[in-house]
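Heads up, the chain below is alone and in the form predicted on its own; it's given as structure tokens.
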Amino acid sequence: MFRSWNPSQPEITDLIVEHDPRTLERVKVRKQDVLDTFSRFSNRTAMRAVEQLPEREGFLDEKELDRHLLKVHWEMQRLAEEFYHGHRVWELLRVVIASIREAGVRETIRIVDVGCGIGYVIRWMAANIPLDKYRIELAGMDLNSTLINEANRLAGAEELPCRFLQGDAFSNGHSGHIFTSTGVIHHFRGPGLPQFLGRHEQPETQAFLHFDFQPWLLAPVGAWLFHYLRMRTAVARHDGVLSAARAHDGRTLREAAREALPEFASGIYGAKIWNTPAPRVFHTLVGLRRPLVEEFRRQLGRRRSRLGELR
């Protein structure tokens, strides 16, 4: 295995922006810092992209880290409209509001984004689907307040009825009746896991979507090759790598969610392409409330084939 391919590291983007979990302040990181921890993995092509980033006065320079990430965000946009990830993402989504509305629900329901980025999957929902019509809100959230601010930017620019948070999108008065994301559940490891998923218990919260890579044998060469091919900057195509490397496998994702989330079905969506061995390049988690179950699957008609076992 090559070294940069080791899950057990962290990724790039995980070290070089720290926030405060209380106080959301910006926090300085050393650049030395981060490289040791690639140096304990003897990781030398993530060294080579760190040694890149500017710095100042041995601390990474903020402003111009900024500037980096938000075009490492805007290569992963590219990406998710290549793979029409909002398509994915709504096609899923859809058919858990229609069983909450089933289930009786008539208030807004609020979906919210958790390290939305950029903000790609809730602005193309914004802009292609009929929010009067589902009686839904969007929000996104993340810790990243340089993130947030150009998901702002780019709702405004497009006119988009969603809205987006700095914070930690579990705390009081940010629940949502349901929570997605995209290419974050892979971040939290070991123990982490089952902590991040149990904070989905909450009064409100009546599902959630988490999408991500979907291991196996050849995930991180087909990964390493679109991301050279497609990705302009070293930390964009380390990391597009090693989180094809990282990613949780279905059973992992399970018994996590059944650990954590006694009161809610969890499976995984979408794992085979149609009915033949070979994965996708996604997963879904999904996780329901008990009593959506049925309806649930009822409501997926066709593509119930897809669903694994749910309970």
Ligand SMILES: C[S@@+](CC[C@H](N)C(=O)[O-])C[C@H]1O[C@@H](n2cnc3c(N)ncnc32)[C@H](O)[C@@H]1O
Contents of the next structure:
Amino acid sequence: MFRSWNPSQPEITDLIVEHDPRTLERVKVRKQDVLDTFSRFSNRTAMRAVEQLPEREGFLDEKELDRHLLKVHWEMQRLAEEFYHGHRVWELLRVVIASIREAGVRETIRIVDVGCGIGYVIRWMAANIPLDKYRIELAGMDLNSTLINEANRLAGAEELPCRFLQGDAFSNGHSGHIFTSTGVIHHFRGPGLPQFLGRHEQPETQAFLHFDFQPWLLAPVGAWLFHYLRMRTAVARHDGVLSAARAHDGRTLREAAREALPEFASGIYGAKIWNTPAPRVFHTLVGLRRPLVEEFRRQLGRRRSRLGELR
Ligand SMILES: C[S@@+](CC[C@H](N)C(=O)[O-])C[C@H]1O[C@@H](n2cnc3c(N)ncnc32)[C@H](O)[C@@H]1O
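Mind sharing the form predicted in complex with the ligand? What's above is the form predicted on its own.
To see the whole picture, the full complex is given below, headed by that same chain.
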């Protein structure tokens, strides 16, 4: 467990799937390269998980790997269901939407989930929220075509009104009025974090909500126990624990957002359980165009106490 608790190493899923950033084509990954990376961190747990992955002539077998990757994401979806993550996102998103409407925006509000994986959050909203009433459009984007195909398959099976596209969520033609993400932001580290956040500076974009684990004292034991009990694949167990280790604290997120996006007010929502000092498992980096801030505070109502300093 403690070898996995080293935030400077990548997650297994960061290494086993690679895309050409220009064409988005999959790039072959040599298994030994992945093993060498974890060997440098003396992370035997990760090495054992990678050794089990199917290979062909020294390269990870893409088809088999995709099946494995889907299993990992199905496990993550189960976790999101158990944590009522769809409710959590909508509870805050609806307040942002109301604030944007109060500011006079009449057009359809486009919500883009960055790094949507198999699209649980977007599918949950498409299934549970009357999109016409709120005049919102839902899209999920991910660089990974396997995950996007699965998101579209699941949305199609339930005839859900949402779209999933393979690609860079911040690229031309895909801009959202609101960007959201879950479990994505800790993948961006060091100078990569303000760079990622800086990409929200697009003419249409009014707000962003990035949900991720919150680091705290008992997180190592909690994350290990929880993932051991609830996850079945070695990759999901390993990456689940490591992502809790790599989670950014509120201060890092806030400061990176303020540095990268001076035109937005940024802050952390939902760090503590009501007015107690007990931390929540997830916290949210919230960013809003400055003219929306007062209305956002008003629309939060009694939940306002969950909002840290927004500036
Ligand atoms: C941990 S996974 C996401 C998990 C997913 N949100 C969930 O809750 O199941 C991170 C994903 O972010 C995607 N990603 C990272 N940067 C992206 C970008 N700029 N545009 C689209 N997808 C991105 C990666 O392809 C990867 O699949």
